[in-house]
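Have a look below at one chain only, the form predicted alone, in structure tokens format.
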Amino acid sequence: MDTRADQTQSRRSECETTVATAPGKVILFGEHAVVYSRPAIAVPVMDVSARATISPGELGGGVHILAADLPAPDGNPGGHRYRLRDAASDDPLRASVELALDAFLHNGSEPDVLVTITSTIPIARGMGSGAAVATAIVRAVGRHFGHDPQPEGISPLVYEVEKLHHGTPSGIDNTVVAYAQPVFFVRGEGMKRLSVGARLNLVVADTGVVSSTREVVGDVRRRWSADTERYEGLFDEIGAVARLAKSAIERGDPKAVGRLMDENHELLMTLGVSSPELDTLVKAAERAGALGAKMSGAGWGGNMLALVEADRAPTVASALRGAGAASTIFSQIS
């Protein structure tokens, strides 16, 4: 599109309003082990998710963007509310407009539009609800102006975005997010997507510890660094895990994956990411007659996985929460 074309679709979108979403995510298997090229399962949560919209703004006031989930700094209600070119330059919200903006709208001019974000996925839950906000605004902004971004473009994006977020990513929240569908992820060889031959049924239970991927990835590569052999060989363990669990799934055997999950938890146990809240809720969903548990994510807080049949989903769930936990969501994977 030349820059006559960018302007005249410009002028016209910012008197349009346009609606984007993205889903949230949970890794089954690999988690940590993937930062270190070693393959991980990763599937969206399709029943919490991050939403952009984009509408008209003030004339002449260029880009606003409109966190509503977050308060603002005054304490009033209502959202934060702020121009784009007073945020702070690392600030994800930013970055996320900014980059979709230089990839959609090529003629550098800065559009009047308000920007709102909400979500309903989990802050620091080990939920890829940064890489969904991020790939919700990019969706949005390419919408709005007249193109129809594909996850094959989105997820470098959302890449750049999560750069700020972890320091030093993996890729998979980015993949997973923006493809919507469940991914077999190695670093450097990009994504497959992986075909689920029986639904599995996920209760999801968060513990209520917020924890931050950046500092436990962070400590993980400080013992590696340490004790570079020990550690790989955890991370070979958990990689040959993931491998067995991608064949138990493509095959249809959920009593299979539910024991590797249960091997995966021990794995990341060892590794020294659990907690004692993730591994209380581990029990608890066992005992409930899980098929297997796990936590998922960064770890040390964040939620767990409990892998039940259909009909055991509200007995686990009630558990989790007799156990601690903060909350549940049902999710079916297919």
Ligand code: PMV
Second form
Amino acid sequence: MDTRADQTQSRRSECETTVATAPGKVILFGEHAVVYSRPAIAVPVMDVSARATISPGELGGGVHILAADLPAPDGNPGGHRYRLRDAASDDPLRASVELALDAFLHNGSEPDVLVTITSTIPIARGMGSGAAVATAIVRAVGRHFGHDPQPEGISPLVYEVEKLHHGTPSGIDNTVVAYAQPVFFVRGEGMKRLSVGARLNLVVADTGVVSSTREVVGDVRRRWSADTERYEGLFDEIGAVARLAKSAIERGDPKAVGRLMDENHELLMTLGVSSPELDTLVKAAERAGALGAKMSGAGWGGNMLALVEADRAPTVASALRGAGAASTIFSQIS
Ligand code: PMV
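May I ask for the structure of the form predicted together with this ligand now, the form predicted alone having been displayed?
All chains and molecules follow, beginning with the one already shown.
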């Protein structure tokens, strides 16, 4: 029988709201080659983030999802609200909530909660929006039900969601976003934190072109199958650049890091994943005095990065906007 104290407690938990966030990310070195087990480097971008809020729902209503500013799986613009069990089984938001409930609630029941998602991370631009949304959901659900989920528990769940977005993800996005730390990543080897010897000042510029990671990765896969020797050679070269970059970042040598970004971009052009818009922005950054620049993520659109001396950041950012960037973000990595 409920005592008055129990009723007060249960009324209090019914009113509880739990919030969790996760950052965006960029890949500094080694995209694509990382899918083929070469090393890569990624860093969190704390200036943009996804946020999940768990709040009490209607009694007996189950889980509802409110994707406040994300487009719906059917392409409808944001602001839509739906019942978890009405969503397609490959809806990434549904998958994130279900994986988290399985991991943290254990009893197979569906709680009456509203999961509200908001995000400032540009979608389909190589900034880890999908991984960040999933991380925020898993973290928020875990906390709401009395757990304190840690990155090593969150990252494998987010990897499962990433498979819905990408098909065959390397695992770098879920790792860097769940740990929110710079990582030196080799597929299957887990998290290795990368120490940053001297702050890296990055201008991230958006081409404004939406690109599907699944399509670009699939195209590289087809070309790799048709000419494995050539592509394995390119992946080796990209992996070698990533290893040199690791040392340069650790010893705090931004000039060397910049030169290696230029080399990595050339290799990605040869790999066939850059685009005229990305190449234009890379050249504009270099002309404006960046230490180095490259595309970032899957390519054919999305974002590029310019490494700059902090005082050059405004000049480089305005040169990038002048050369067609839809927006720029300044982010410092340490
Ligand atoms: O565009 P993004 O941020 O999803 O990055 C894709 C990175 C790839 O190396 C191309 C794919 C992967 O799974 O690592």
